[in-house]
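This document opens with one chain alone, in structure tokens, the form predicted alone.
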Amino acid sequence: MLETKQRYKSDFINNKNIKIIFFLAILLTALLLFAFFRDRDTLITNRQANILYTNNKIEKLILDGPYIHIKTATNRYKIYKNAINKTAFFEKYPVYVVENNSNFYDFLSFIIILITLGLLFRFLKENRDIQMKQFESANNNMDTNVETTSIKPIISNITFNDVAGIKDVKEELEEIIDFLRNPKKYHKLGIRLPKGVLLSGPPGVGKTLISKAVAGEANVPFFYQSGASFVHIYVGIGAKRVSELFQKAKQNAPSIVFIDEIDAVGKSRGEFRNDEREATLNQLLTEMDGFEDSSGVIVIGATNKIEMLDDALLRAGRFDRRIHISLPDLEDREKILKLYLKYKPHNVNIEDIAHMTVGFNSSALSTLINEATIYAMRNKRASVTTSDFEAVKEKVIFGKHKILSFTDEEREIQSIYQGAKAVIATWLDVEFDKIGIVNSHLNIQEQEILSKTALLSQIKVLLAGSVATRVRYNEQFTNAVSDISNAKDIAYKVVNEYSMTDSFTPSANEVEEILQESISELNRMLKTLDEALDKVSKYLLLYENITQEKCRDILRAIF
């Protein structure tokens, strides 16, 4: 019955709709077809009246306002009264006066304009408010929605044991999960843990599995949301989905709050405006802000985006923690096949799987796993092996799980390119944690204030791997892209934002000079380093990752 006179009264409304547009239709078109008929004689020129005048052409002279109006045999014409002799043309034509009827019809066309805004502004208004009708009913309805809705957490059953080849990570998170077992301990000794931890890397490296694990290894319970589920189309309604979750959160505290995706909501805000969006990601920080130091309630967010992220969201007492997750390296796969295999029957040697799979994350790792076990019982095999990964593994590359992968030849360009800026770095003192075949972009430390010896050498680094293939190769590579692009931007500011030239008005080719300068300075450099980038190179190749130590070690024995 109240759909019945919902749809009715929607008919009515339309209907009505209908009917003023119409009228407003035919209200333009009058006053159209008014503005056009009112005057359609031709206007002429002095000339043209005089040769209307001395061939006899003309049958009357209408005077109307500031025009004479000439009316011959055949057409009407009009002139400026002060652009003939009247005189001479009224003492020899006929001569009407019409009354001045301009101000009337510029007051009937007034009227006609002032009616349709009217009735414009009248539908308007009554379109907004059946629309904020509509949105309040909608808005209603969601909020009984999101009343209704329970947000429940879940107890998670995953471990470190069920996650391989983060070693490094599971340092970073270890006391966090101790605090979270024993938070009484730490309030004693007055140690605040990081509200915020943030897990950034390319996608399939395991975050979410991660994050499970830290709460399996705790044993807390996890809210887990994406941050896709925030944003609505109502103002308002993210806001509030956040609220309650810290709200139920600090209820059952200990606990972890699990963000994926979290650039979806803390997305930088920027000049695109979206009200929706900054107010659900202002009661995001207000809630990370207004937790207490014993609330127990630890958030974990996730993306592969890091550099889109709000500055507000990043600063210190939020996200203090930063993780970064890579690919994973050779001793990271071995790892992870073991642990994906443990369950399978297979005959494979795992260390040759991990060789051919450089540059699989561990979600292609786990989908070539169960590709190869399909094919092998395909097959009709009772076990996985070494040619049923061979024979799939092309498939998980091109196919819908399509991957970054290399082959052998590129593996060694790669071991050259990454090699040199590894030794060249080293060399330099420009300080980097690791650089692998996989991870190709260098980990430079921030700091706040540089030399321009210290950009320099950066702009070094990052050419070192184009300079080194160019010379081992003589030929020039893609892979150079990225940092070729980053070395141009340091030059760039070197000379443009940080005046650090001879003059503070630069010329336009001084970035050319500063880049051209660095590759005289690499190629000398690489020739006394050649040994040094032979050795760290098939160390790559071997191990797929190098430490800046590691790397010192193989300069200290050559020099």
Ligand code: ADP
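No experiment lies behind these values; they were computed from the predicted model shown. Numbering follows the first chain given and starts at 1. Rigid core (definition): largest C-alpha set, two forms, superposition within 1.5 Å. Compared with the form predicted together with adenosine-5'-diphosphate:
- Taking the rigid core as fixed, one finds a CA shift for N479 of 2 Å or more between these two forms.
- Residue displacement note: H346 has its CA displaced by under 2 Å between these two forms (rigid core superposed).
- With the core held fixed, D310 shows a CA shift below 2 Å between these two forms.
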Second form
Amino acid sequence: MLETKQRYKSDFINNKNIKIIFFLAILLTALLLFAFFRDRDTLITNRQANILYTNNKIEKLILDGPYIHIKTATNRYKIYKNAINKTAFFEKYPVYVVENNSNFYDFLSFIIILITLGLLFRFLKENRDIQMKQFESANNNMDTNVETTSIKPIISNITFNDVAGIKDVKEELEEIIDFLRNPKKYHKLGIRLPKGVLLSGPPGVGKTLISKAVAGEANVPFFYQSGASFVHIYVGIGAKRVSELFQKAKQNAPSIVFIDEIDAVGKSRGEFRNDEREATLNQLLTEMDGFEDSSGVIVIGATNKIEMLDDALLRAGRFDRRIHISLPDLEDREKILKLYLKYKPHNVNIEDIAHMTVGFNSSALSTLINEATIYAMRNKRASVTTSDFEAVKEKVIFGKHKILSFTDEEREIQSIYQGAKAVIATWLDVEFDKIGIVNSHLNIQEQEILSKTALLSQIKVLLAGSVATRVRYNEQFTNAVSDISNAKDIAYKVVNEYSMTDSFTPSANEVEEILQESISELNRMLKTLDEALDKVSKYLLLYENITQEKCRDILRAIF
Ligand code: ADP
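Next up, can you give the form predicted together with adenosine-5'-diphosphate of this protein, since the form predicted alone came first?
The next block holds the full complex; its first chain is the one shown before.
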């Protein structure tokens, strides 16, 4: 892709074009200089000329077209021929006559302008031709100029051993690996597998790495494409690329197609139309609908903006398996650090480092280790120590890639916030896997049929954090933003979509009423659960995550 982009670029700015631009610039400069220096004499009035005349300042007079130029010892002036008493001036001072060559100058200017315009026209035409050629060859699928030929799979030698932590994610992907290894086994039993897996989560948590590991484990070819690379300026190129990609993947099946930053293609269509993106997205949908389960192609999409994806992509038969990867928690950070430090001479307390890197993603951890090693080396030490990490931590946090790292105060706020969600969810029987300080992703179990009570309980869980921090700190914080927005969404659906109120034509404030009632009830519940919240938030400060089981144990011990 990069190669082809550069090819386009070099087509555009080839040597010839550079020469033309250079030549044009010289011509224009010459024209400007010519106009500037051609006549710089100051135009003066009759009175000023007379003063020069009587003060004997004039050295000579030069007759040039409609002007008489007056030269003094220090300056040059000019005046209209008819504005002075010519006889008196000509008698007193020497007069020179300049051949009338202004026509020649005007002619020269005219020629220069013509040449400039001609070259400019040719330059624009040539560029248009190049772009037309690119467009046409894309349309005709002529492989000469467009990047379609560059779609090649890689053979991944990465395995799950190279991916530290994220055990749940690995488990979820085991089945897909097994399918890719032995698709026939699944076909015989008529088992359908998802065509697409969507990995969502913040950047740098290993979405690409784990996908490569799936390919490596299953020993199948891996086609990497970034979503942005599909979307071109010209309508149709992206769609062509998508169809070429799937064609190649099918030829190489079983195989994996990995589309990084799929939101670049699959962004919700919304009010701003973008024909190229839409054409590309439609092609992607068609391809995914078109291939049989038996084709042996699995599409893995990665995004950190799942909420922005077009619903069409998430519909059954497309990316119907979704896996969220969160920032690594304490335990995972320890595993990642251990993996990265495996071949480095060190004397480091990994647990301590894991504790001081709340909010770091895997790539930030890798940068941190690298910096610490460099620091140790500069200080002429053969092995890295914990203090090297402390010395470079700030540098990594405030470095090129800004890392979301909580301060102690922020961790405390989060522990109350997420702790309250965990306690209320457990109290109201809303199931979840884990709730954590950095992983605000509440994995509420999805069900086909939900009761109104269940939906109202979900709203309460989502609002519990902000109610609890308000009680504790008498303050509101921005960490509640996505939970509040989700709570509002559910309340809106309860009223307007599921018609779970007394009236089928609900009034505008019914959504508000549901939210306010939830808040009043939460205030009451949190009073009863005060001690539990204390314990859970302390636990969170220590371990970052809490499972529902642990939370139940804490509640049971109190009630
Ligand atoms: P994403 O696709 O989510 O943005 P990447 O897969 O590109 O993240 O990972 C970023 C960097 O962090 C890579 O160098 C990758 O090898 C490393 N990395 C990410 N997750 C892990 C992990 N679980 N174990 C080991 N290294 C990881």
